[in-house]
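So this first bit is one chain, no partners, the form predicted alone, shown in structure tokens.
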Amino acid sequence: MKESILKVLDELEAQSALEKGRKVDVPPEDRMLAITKDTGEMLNMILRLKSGKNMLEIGTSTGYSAIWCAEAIAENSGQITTIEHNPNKIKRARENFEKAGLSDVIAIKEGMAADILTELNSQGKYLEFFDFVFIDADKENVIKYFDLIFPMVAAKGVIITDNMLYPEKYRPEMKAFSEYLRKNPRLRTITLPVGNGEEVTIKIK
């Protein structure tokens, strides 16, 4: 891994670090709330595993997961689209990534989710283009994001949802979201108890 991109990594840990542990005084709406290391590691290696060229991320914070994916479908010449309406985080991700050297590899789309979600399904040329999706927004809507996503994931695509088991106050929009999954007979999924709990889906035909 580069040098530049192994020292942001280590920055935004370290930040998230204190941030967890209540050590900085941050608004809650710029609260960094990142995946842990190793669900990123996770996240590059099924993308290295399956050669990922287009990535969709719904969340992006301060761009921690998409460097960890940008990092591994780089090599691969694949781009990342990613969804954030936070204005300050967005300003805070664009700078992380151009530190990282990573700018050409991710594309930031602003705004609400369900908006843009919905305008990429109404172009038409999205239908099964993403080969990998992260999803890591809002919880009471991962349903109404999935459904807008799912038309968009290519065959054999993989869609991997964060926060399935913590933090626990979450929990039952997340079982709920895992049980709805189970009822469609396109796909399979499974819940991995890596990092805060990692739902990961695969689009069958």
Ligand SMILES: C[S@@+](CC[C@H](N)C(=O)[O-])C[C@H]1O[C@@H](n2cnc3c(N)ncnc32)[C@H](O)[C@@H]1O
Second form
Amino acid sequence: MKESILKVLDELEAQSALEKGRKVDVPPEDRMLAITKDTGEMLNMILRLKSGKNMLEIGTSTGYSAIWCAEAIAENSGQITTIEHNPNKIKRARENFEKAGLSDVIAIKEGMAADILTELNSQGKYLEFFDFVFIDADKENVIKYFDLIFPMVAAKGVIITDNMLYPEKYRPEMKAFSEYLRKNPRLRTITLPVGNGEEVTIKIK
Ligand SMILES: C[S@@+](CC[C@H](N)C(=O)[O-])C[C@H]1O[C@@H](n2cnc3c(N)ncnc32)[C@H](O)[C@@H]1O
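Now show the form predicted in complex with the named molecule, given that the preceding structure was the form predicted alone.
Full complex below, order starting with the chain above.
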């Protein structure tokens, strides 16, 4: 891995550990709430196995998960579109992408996820376009986001959703999401006990 990327990932992991241990005072809306390192490694490996090119992320925060993914996707000359509404986090994510040398690989769409997904859907060019999606924003809207995203996912595309198991406060939303997925005959899905619990879903024909 390039030194510039490793350095930014290390810095973000250190900041995340401080925030999780409540060793720094950060307002709740500005906390990173980043994926775990092993989740980052898993996303990176799946993208490599798939030779992923066109990725969509819901919930950029300060860019930790996007950087893990961009490290793999850059090798396929691919692109990540990532959605975030918090201006402080967007600014920090842009700085992190710049420092990692990944600004060309990652485009941030600023605004509310439901609005942006509706807009992307209305532009016919994204129909079955994304081969990899990572859902990691507000949990109460996870089913809504999935429904907006599904037409834009290519056959054999992978959708990964964070926080299926932790924090426990999200269990009701994530249980409803899990049950919703399992009723859909157009996909295969499994909950993996990696990080905070990752749902790995594949769109089948
Ligand atoms: C769990 S964090 C994402 C962490 C990031 N994926 C990472 O691992 O580095 C969720 C992010 O989603 C953003 N978010 C929450 N609701 C949103 C919405 N309705 N539209 C856009 N972004 C939203 C939050 O501001 C927050 O930064």
